[in-house]
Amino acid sequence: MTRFTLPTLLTLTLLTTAAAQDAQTVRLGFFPNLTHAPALVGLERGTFQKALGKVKLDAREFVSGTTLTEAFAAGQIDIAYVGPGPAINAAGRGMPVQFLAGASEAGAVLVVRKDSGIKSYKDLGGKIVAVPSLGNTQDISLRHILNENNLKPKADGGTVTITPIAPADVLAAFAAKRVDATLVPEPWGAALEAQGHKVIGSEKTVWRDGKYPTTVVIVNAKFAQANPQLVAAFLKAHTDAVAFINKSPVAAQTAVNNQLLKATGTKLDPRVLQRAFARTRFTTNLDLAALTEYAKLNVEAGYARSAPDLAPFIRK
């Protein structure tokens, strides 16, 4: 398994003068999910803004990787936390994207409504399954699960209806019986489970025994070229946020909960967060082998004609 450790931009920083630092603002994209905990912790503790100094941090919340990459393509985002699916799509479409670091692994579960009658993946036939958005990481993973169980989405002539619902809204969708199941990032899976709904696909059975990236950090390549010191400073802050999460999980859970409350209006029971944290790993490493496999799943799902060579998109 090939893994890239967190890139250091020291050489570029030393070779680039301060005059190259054109940006007055760093526009950061993220989601209000536990899988984006390094972003939430960095925001809550002020780690990012402190690292950027006088340069303003403009943090922008998104509900899915699909909408975030649209903003990225429009030049509205400089650095982002995003799932591997949309990031790989961006690379395949020729966007000026570079992978900076890993952020989280695993941390997504397939939950079914307690009265749905679904007991296994094979029972998803004829059901309505929610994902954060079409084309996002969980959507691509769900389509692979269906393929492995001889099922197809309705759009491909099958019987499974895949519908996009923002993760924070999936609790209401379950309560209203608008969907039968969801493949959702944490902490929303644990929140559903706390309401009595059932996990039939754990973070380990969704794919690769849980050894897969759920969130990566990407940067606009043009922004990185013009502002290497800012990118280096952000990466250092990201590393600090990941280290804090792994060293001080209780404090990190409080920080995450505070940010979730600000973003979604929902404050979760600490026991829910503990369960969600247990299903998620936080790391700065990028697993190129897993990303390459994911690119193939992207093709399998019909979102790309071919899998791009991702090695050139890893910022070293």
The other form holds:
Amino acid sequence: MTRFTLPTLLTLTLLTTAAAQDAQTVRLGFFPNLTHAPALVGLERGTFQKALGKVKLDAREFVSGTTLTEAFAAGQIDIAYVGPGPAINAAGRGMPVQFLAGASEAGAVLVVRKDSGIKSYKDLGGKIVAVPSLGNTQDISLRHILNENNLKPKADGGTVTITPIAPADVLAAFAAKRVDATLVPEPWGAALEAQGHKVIGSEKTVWRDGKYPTTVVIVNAKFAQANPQLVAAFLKAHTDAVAFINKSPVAAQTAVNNQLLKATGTKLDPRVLQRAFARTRFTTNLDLAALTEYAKLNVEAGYARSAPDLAPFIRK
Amino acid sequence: MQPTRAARGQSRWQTLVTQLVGLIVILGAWWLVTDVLKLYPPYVFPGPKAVWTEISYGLWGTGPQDGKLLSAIGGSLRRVLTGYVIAVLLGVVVGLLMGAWRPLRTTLGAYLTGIQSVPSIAFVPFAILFLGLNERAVLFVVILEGFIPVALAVSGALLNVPPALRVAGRTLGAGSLGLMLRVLLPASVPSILTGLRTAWSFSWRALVGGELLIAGAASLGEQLEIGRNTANVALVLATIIIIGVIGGLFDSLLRAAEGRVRRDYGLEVPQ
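Now that we've seen the form predicted on its own, could you pull up the form predicted in complex with its partner chain?
Complete assembly follows, chain above in first position.
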């Protein structure tokens, strides 16, 4: 028979107290895209680690919002840079998501292969179009564009084949003529353009005159409740990173390029990066109206049956 | 003593009742773990009610975005049946050749057994590069997986035909082709049917694996992928259940055909 002695009880009490204290690491998720520049710049310049002090920053790279949301659901990520599409889906399914801040707006373009014969949105009928992943932010935007132009995805009885390809692999897919067009986040649009492919949908014509969020920062609500100071420190660092990008774009581009090299093994031509930068806006602002419209597009695309009220999910 | 028709019907009823009770127990345990005890959050492991909602919307919902599972089933069945029919035809031809010609049997036969041990999903990246990001790549994998068990079953069956039948056929004046078509092949039908059943389950599994990686047209694989991407675990489970039910239904159909043929051939005593 086990007997609970005073020392065991004391140890148990100490252990539980320790667990209730602030976390020892912050696990951050992000993608190697320009639309995630605040994350890339913050990592490259050590902004986050400085703000977190003794608490260790554990940055994890993801290819798409899908895998990131899975990690988030499994409780393996505390804070994440992610597109509004996956974030809204996560919120709608009851995951403990809190929208912390905005990160970037616009910065997604529709590029067509130079020999695809596509000149306008209407020509997309019968073509293969790549998006980073099914159900992600660009996929939702693309389905909206198709809808506006009386086109339908093949799976819904239409003619447009929508296929998921990681943005960094889209260049190879274009070269091999495996796809005809793509709606990608920057810098991959500018990189395709540099190879002679054509942008037929600029960041402004994709949706809402370019006034739409492309990347937001979300935090696990439970983590935020248990670690308010850590989250505040991270938010401050994020704000600093965004301010740095807007103040010193050239230095920011170099920082982004260094992180892209680490993540994808390729460095981009500075001119390509510059062009991509010009098409993206970096801001900490969270546009609730735009997010709400996104939630409705998510329903229109068939990824949810109702749009959740997002206001309660936004950090006050 | 032969059991009467009534007794056979009764035992069939008993099986059905036992299976029904088993289903209720499983559903009850699932409901208890998820909806009652709430051991997992619904975005990790949803309860039966949420999954049923996905199934009902997906199969007979009438909203603008409903009925997607139904069209997915249509797409997947069309794909797998096309692949399966081609696989069976190809398998019978290759199997006959292997059964008739020893060198082919010792070379190709051995390789096919090796290829069969490779999981179908391993062929998908090659199929995509070789045939492109399209339906042909899915069909390639389905056919590859389906034709091997048929070919092996056919060639194996030919070898297992009792020598007495060959001798009898020859004596009655059958040529090589006649012997093959009128004696050996009919004698091998029961074993071939077993091969067809294996081929079905291989093709069906290969199909879903291929569709998962090659999205585009309506398919069960795409529904899995969309469920995963939109954090809709209920849709993932609903699709898994549908895949299992369809796979099982076809398997029991083929099993019934196989049983009937085996009885007709006198290989099994009717129960």
